[in-house]
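Take a look at this single chain in structure tokens; it is the form predicted on its own.
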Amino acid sequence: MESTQQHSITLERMVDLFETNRKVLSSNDTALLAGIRDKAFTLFGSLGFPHTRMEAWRNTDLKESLGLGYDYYFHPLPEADIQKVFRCNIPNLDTAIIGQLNGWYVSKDVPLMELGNGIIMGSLAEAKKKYPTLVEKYYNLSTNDVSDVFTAMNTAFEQDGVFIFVPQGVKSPKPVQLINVIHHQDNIFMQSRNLIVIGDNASLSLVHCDDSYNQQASFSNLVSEVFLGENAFLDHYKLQNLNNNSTLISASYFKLEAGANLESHYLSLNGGLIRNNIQVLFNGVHGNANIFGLYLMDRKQHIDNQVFVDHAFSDCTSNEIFKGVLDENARGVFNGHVLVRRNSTKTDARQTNKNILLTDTARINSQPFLEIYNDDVKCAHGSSTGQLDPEAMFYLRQRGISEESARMLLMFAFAEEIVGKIAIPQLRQRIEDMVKKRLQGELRICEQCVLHCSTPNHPLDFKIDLSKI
């Protein structure tokens, strides 16, 4: 299988490798694609690496991440027991499976499934070849104008990834469940790209699982595009459960038209340095968008969020609230935008922070940021950090719990706002169950998939008799 030597990431060796690999690279693209692609590659080369003097990056430096050797591929690696890989263990769910291995689409039989409703899942290359109207209406519309390097190297690069559609009027009949796993015996860099588009009045649920298999060393650069047509749907899950060696860099763009509503989630459990770039523009009225994230960090750990909602129409309403517990030696950023417009009138825009910090060592910086145009408007943000709450613990000692389940239950009650808004049962509790193990200290990265935590006879609890509290 066709591979560069390991070597750090520069400018230098990625413009060397695209030039190099240039048709491979776009051996599915149209005349238009490969055109977006080579203006991609010109303004990857114009910006370079971010570096922490520039205000986007200062609170995360990538320079670690960068500097280790990693292998680049240009062809999908042999595939691993797709059985062994992509098994999921979360009792009474039923989704349809999506799988992609060290960032290429995986399917023994069908590269891109055709249902009979008019869905179509699989491929992002094969919808390139078997649709590709389709896939030019849509793709880079969200990314065509952001001067973000990692999304334009993205654009550069992209060879495969999962595409989704969902006609106009039509709601999936299960959720469709997207695991990604990353499964190597050397360290690897990978960059793979999502178009979803979801019609007219449809919907659909999403749950989509970053996840390591071993402890190997790693550099995901992932980017998705996600359409809702007019009063379209979407339910979305973004869990994350990865090795600390691992670095990922994790692009959602979110395009509403009128009368859509998004509820997105994003759950972070384990990964060495995980940066997530949320982008919601509102391209019609009536638009509605709930956006959540919890994070639980510890060791070394980095989680860095940047959300940016583009209120560019009136009568629509947004609601941020991102929730962190760090531990140890963790770092934590939030930096939260909303861009309310001139002649956006009636937005109702809401954006909330909160942070525990269990040692004196943990560290977050938090900002939250309003940007208002407009003087008939309903906006909102706020930014909280401290400790466990002392009088809540003198509380739950008071009544004979121990000191150590009183912490455990006053994280968890802390992340369950989060976790309750869950609204797939089978999959809420069992992401209860892997915050409990989290905040324990029981779990690390899932020997299998992000979800397979636990079997479903023996459902983990905290030990304390509630009929004390």
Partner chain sequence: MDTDSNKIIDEVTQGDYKYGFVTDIETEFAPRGITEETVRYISTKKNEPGFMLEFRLKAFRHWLTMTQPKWAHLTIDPINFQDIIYFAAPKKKENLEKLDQVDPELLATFNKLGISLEEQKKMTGVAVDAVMDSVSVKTTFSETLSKYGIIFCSFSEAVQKHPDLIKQYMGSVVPYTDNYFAALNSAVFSDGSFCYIPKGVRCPIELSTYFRINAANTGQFERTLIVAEEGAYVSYMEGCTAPQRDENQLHAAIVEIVAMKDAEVKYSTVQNWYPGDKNGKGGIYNFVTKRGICKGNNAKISWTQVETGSSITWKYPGCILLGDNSVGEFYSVAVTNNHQQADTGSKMIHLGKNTRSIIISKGISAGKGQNSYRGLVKVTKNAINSRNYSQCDSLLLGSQCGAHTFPYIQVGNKSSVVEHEATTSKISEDQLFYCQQRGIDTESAIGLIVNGYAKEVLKQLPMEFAVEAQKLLSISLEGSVG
Second form
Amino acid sequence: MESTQQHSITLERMVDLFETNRKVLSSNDTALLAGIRDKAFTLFGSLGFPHTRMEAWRNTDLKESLGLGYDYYFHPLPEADIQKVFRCNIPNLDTAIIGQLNGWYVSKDVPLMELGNGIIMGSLAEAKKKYPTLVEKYYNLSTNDVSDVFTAMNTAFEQDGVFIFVPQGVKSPKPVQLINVIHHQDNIFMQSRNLIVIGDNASLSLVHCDDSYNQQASFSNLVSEVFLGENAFLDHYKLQNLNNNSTLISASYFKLEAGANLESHYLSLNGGLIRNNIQVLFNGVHGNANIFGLYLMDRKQHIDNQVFVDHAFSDCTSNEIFKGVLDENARGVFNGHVLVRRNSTKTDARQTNKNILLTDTARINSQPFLEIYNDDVKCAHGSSTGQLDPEAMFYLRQRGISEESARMLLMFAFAEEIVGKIAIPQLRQRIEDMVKKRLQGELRICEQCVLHCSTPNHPLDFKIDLSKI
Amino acid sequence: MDTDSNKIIDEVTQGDYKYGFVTDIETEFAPRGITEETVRYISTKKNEPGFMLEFRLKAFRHWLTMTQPKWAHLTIDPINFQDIIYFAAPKKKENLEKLDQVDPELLATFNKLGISLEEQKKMTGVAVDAVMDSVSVKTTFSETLSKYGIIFCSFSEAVQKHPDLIKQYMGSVVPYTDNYFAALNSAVFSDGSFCYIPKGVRCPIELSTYFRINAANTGQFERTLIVAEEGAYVSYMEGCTAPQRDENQLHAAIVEIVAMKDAEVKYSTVQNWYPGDKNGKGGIYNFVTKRGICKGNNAKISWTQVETGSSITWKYPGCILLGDNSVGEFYSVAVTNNHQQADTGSKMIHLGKNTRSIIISKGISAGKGQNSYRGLVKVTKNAINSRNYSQCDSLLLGSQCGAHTFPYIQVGNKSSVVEHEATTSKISEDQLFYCQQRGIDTESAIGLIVNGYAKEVLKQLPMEFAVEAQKLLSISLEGSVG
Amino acid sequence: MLLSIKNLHASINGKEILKGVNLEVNNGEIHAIMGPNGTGKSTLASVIAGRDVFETTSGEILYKGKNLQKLSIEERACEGIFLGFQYPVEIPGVSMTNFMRTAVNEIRKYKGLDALSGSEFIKLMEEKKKLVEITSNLTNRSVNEGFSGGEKKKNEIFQMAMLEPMLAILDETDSGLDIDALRIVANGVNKLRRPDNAFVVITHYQRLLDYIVPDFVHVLYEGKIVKSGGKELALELEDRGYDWIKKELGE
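Given the form predicted on its own, state the structure of the form predicted together with its partner chain.
All chains and molecules follow, beginning with the one already shown.
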């Protein structure tokens, strides 16, 4: 097993790793894919790691994260306790579960499932071998022109991840739950790649979780490419619940053909440093994208959401709402960027970022950008940061509700705007519980992941009963 | 919108620049280009004390280590800084104590611009410091003002007569290290205005500086410094024009404002430098650093700007709110037509407790104009209970222009409230139709609507300026609105 | 005595609004406070409820013989003080049910009572809705969000019915109501009236007092109660306006 032990992440180390392991890395590549990998490696080498003097990174400093020592593996680790790791899921929710351990598809015996309705789900590495033409058709399409160092590094190094293909006209009957658990006895650096293709008029509901199993430090560099065909629909959830020593760089590239509809939810509940790089490209008319985000951070946690929406075609609508509560020494960054190109008439784009700071040591940087080259548009953005509404506080307390409960009620209401948009009822219920627990400071690194109700017999205890009557 | 109104828009936005004439006046130039020698030449020419030369040289040496910033949303042809003449002055007679000793050509120039330098014509009740190319040619009303202890004179005069004040405050708000253009200005600035309002004095009249670029191939680098002592008040206006020339000309200015406890300074600008022609040829490159500091408690600084000129505008008038309860305001209307580009906005830095700031920005883009709002609101950890409200609206006239909004918001404590809102829209066809149905032609209707759109800002201007600004707004959009 | 206000001075941001208010309210009484705009009526209500943006500079408020000064907003509420707001705030994301259930149970806890179960609570809510003639479904709506002006005011009365206060202060509850809504609001108050509780009704207009008959009417002017009388004072004010009072005061 090639592995390199406990080194910090530097350009030199990565270049060295690539060159000495080039053969292993490319073992599943077609000629075309190998070419893409080499090109990405060159780009990665020329870009180097970011620093805070770069505009896109001025508010997120990776020095400390990159500086830790990490193991790097070119093979999946033994799956000894995999049964334990994936033992439960969302209560009462029937999902198709796909597991990843440290980024590697947990194959058990079936590396690639082919369902009766034509849906293919499983290991990307396996898909490269089994469906090379299908993979080649989409792979790197979204990331080809991107000069982002982490995406380039991912393309150069990725060896596995998840591949989902929903054929034209097929509606996936139940939600797919993709769980990536980071679990290693030492610090680990992992990169994985997902490729998700939803055909014309097809639909998919995807719950995508990133979780830590223990308190060990980790550095994850994830890239997902998501393609929505004409009139396709994707209901997408990204749940992030990693430990405080983790760094997660997560890029998602959504490409929407005409009439496609994307609902995406980024729920960041815990993590040391999280950077979400969300790119939405309208590649046809009449597309719609709703991108919602909720982040609840405390201690020295850092959340950075970069959201870029490219209105490259007419008649598309987009709506971004990102909301955050920052406690203790937490730091939040929101950088939204809506681009309306010259000929994209009848564009309707909205962008909102709202934050609540609970202490004088929490910080937020909010940068909601609009770049508009067409006059036939409706665009608006807003950003607000502040405390809980004092009028509402007074009203609640006048009705006899204690200050503490009133604060909790209002914070929950603040989060509810995002949580309430979760379309899967069981998932919404679960997330509501998580958010309540999180806001009361009870949800530190959960024993396991968000959806792994590892302690089902330990009921959630709230001062306020918010359950619906 | 139908083609007819597009045509009208084109017509409306292509009004001619009325200040494009050149005055034939004898001018003294520094040699082209910039070296340490140029800096020394300027200092010698102005007979400056040692500290000034020292300041200039430090700034120049620092400038050499810097590169031109590229972060703005602007496409700028490379500037050859060695091809610019850094000092041009109308040759003046030995003694300029009396008005009749001012070159009549100069007087005529300013009269043509609608600015009277003759004290007897004090109808307007505005004291004027007129700056032609690099040099202040005449300051009016100085004597009247001196009765109140107010100093209002050219920067050069202040350097000679009030060196201590200059030494104390120059560079205290905008240090020469601040940015590329501030460093350049600090090295080569030639003149500008200086204003000092003593403790408790309310300046009885509007003060005004009028800037005019005349000579070809020259850059204009002026510097304004306003100091308002405790409890003082002053309203200050600045206007600018330049002749119509094919080549781009560089203007890099600095304005510094210091407001002590309970002082209030209101600074209004109507910027109408030559914007270049319809094809984007020529025009002023306007790189300006304007900043005020509310040093004492309850101080207030208010910036109002109407930006219609220049081919490139790069300016971010800001306030450092150091004193508790201090207030910063920024009201802006920026018009970009034809090939004009503007990247402008404000910086509000909240350091003191209970500090408040407001930003109202109205961008109007027409033709192929690119209009960007860029602003920073920073609330530090100690600036508890602070408040900012920003509203940045963009109006697009025609399908070839662009409107962009780049707010940077940083909040570092729990008790402050910061809100930013922005909308982008075009003139609604309903509004147009409504006006037309009442018998108003499209062009006038657009003028009306645009003026209404900008009203919130225009009403902040002193009366003398508001009328001019309103006219300017319509003229700059003549043939452009869509 | 239920409420006794003595020489109350209160200010906001250093500006004095109340300049020596004296008022006594006994159990079973209904008091009306009238007066021109901006004379401190709402401020008085807020100060009794304990709103912290106002600073009590001198004087005292005794409620059931206790000085209110040291009690928090919610402690006052739990002690039985209810403020019907002139402009009830909208709280998106907080459902009416959760809100009311939390309030009812916190007040019960304060009184040493057990929390209501879900079904008990629903029963109580239905009962009170009927009492105040609310037909709309509140369960799935956020607090005051998207309510019309009349609905908001009726919702205040509904909450008053739910919380059964000892002292209810209704701040211009009648403003913006049509005649039907006005009747519903007034009927609610009359139904909730008991020998042991009391109401302070702040209003601009006499018309509310056609429905809620006050025992006492006070005129608040320039931060002071300048005139008190029986219900006929309200009629006189309706007739003659406030100018004669200003004249009486020598202005």
